[in-house]
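Just one chain follows, in the form predicted alone, and it is written as C-alpha cells.
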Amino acid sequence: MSEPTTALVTGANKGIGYEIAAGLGALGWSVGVGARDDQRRDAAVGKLRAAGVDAFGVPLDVTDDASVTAAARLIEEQAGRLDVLVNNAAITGGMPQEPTRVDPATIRTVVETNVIGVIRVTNAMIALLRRSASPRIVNMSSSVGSLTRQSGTAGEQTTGPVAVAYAPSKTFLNAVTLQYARELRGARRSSPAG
C-alpha cells in the first residue's frame, strides 16, 4: 500500500487555504495546516479531523525564516517527503491604498507577505519536494493580479479597488511564478537519499 500524498497548505487556518486543505483531504491525502496563529490552527486541525481529514498542524509565519526553517522540519519527521506545496497565505493591508495615500510601509509588508513568503517558504520546501515523485507548487493568485483586467484595456470592467499593495503584489507573484516555472521546467526528482 503506498503512503497517502502529503500537501502542505500555507494560511490554511481559514478561508480558502481551509477549503483547500478540507478539499485535499477528501481526496485522502495528509494535510499539513501551515498558520502562524496557534489558536485558529489547532481549531483548524480539530475541525479536519472531526470530518475523517488525515490533517496535521504546521506552526508558520511565512515571514519569518526561522519559522519557515522549523516548518520543513516537521513536515520532514511528519511525512519525510512534499508531494505537493500550496502557497495561499496573504495579506490585503487594509485600506486605503490609493497610491496617493498609502503608506510605503503598507507595501513592505504586504509583498513581505505575499510575495517573498512564498519565495521563502518555497526555497525551503523544494528539496523535500524533490522527494516526491510527482512534486507540485501551487501558487494562489487573485484576478487583480491581472495588468490587462486592472486596466480595463481588454474590453473588461476594471478588477477590485484601487490597492497600490495588494493588486500589485499579485502581479509580482505571477511573475515569480513563471520564473520557478522557468527554472523547474522538467527538473528531474532526487533520489530519497538526496
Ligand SMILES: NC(=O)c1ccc[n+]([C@@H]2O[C@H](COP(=O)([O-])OP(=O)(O)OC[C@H]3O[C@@H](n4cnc5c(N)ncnc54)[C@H](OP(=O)(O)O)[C@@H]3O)[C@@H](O)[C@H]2O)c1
The other form holds:
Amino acid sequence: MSEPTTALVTGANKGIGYEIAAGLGALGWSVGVGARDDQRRDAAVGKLRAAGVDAFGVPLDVTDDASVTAAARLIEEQAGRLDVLVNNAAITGGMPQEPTRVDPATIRTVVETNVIGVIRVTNAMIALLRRSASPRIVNMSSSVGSLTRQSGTAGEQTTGPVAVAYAPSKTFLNAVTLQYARELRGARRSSPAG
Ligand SMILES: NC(=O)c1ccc[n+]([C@@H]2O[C@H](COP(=O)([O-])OP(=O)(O)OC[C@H]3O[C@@H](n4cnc5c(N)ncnc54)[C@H](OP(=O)(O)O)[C@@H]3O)[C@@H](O)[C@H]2O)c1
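Form predicted alone done, so how does the form predicted in complex with the ligand look?
The complete assembly is shown below, putting the previous chain first.
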C-alpha cells in the first residue's frame, strides 16, 4: 500500500484552515494541524480524528523562527516528507485601519504574520517538500488583495473596508507567491536524502 499524502495546514484550529484540514482528511490524506495554541490545536485534532481524519497536531506560530523550525522537525519525524503546504494562517490586525490613523505597529504585525510568516514556513518546509513526488504550496490570499478591486475601478466588485494593513498584506502575498512560482517553476525533486 502506498504511503498517504501528507499535508500541513497552518492556522488549522478553526475557520477556513480547519475546513481545509477536514476536506484533505476526507480524501484520505494525513493532515498536520498547524496551530499556535495547545488547547485549540488539541481540540481541532480531536474533532478531526473523531470524524475519521488521520490528523496530527503541529505546534506552530508562523511568526516564531524556533516554532517553525520545530514544526519542520516534527513533520520530518512524522512523515519524512511533505506533499502539500497550505499557508492559511493570517490576521486582519483589527479594524478600522484608516491609513491616516493607523498605528505602524499594526502594519508590522500583519505583515509579519500574513507575508513573512508564509515565507518563514515555506522556507522551513522546502526541503521536506522537495522529497515529495508532486509537491504543492498553496498560499491563502483574498480578493481584497486585488489592486483592481482596491482602486475602486472594478465597480460592484470593489471589496472590503479601507484596510491599510490587511488588504495590502494580501497584495504583498500575491507578489511573493509569484516570485516563488518563478523560482520553483520546473523544480525537480531532490534525492530522498536531499
Ligand atoms: N474569512 C474570509 O472571509 C476570508 C476571505 C478571504 C481570504 N481569507 C483568508 O483565509 C485564511 C483563513 O481565514 P479565516 O477567516 O478562517 O480566519 P480565522 O478564522 O481568523 O483563522 C485564522 C487562523 O490563523 C491562525 N493564526 C493567526 N496568527 C497565527 C500565527 N502567528 N501562527 C499560527 N497561526 C496563526 C489562527 O489561530 P488562533 O486561533 O490561535 O488565533 C486561526 O487558526 C486567511 O489567510 C484569510 O486572510 C479569509
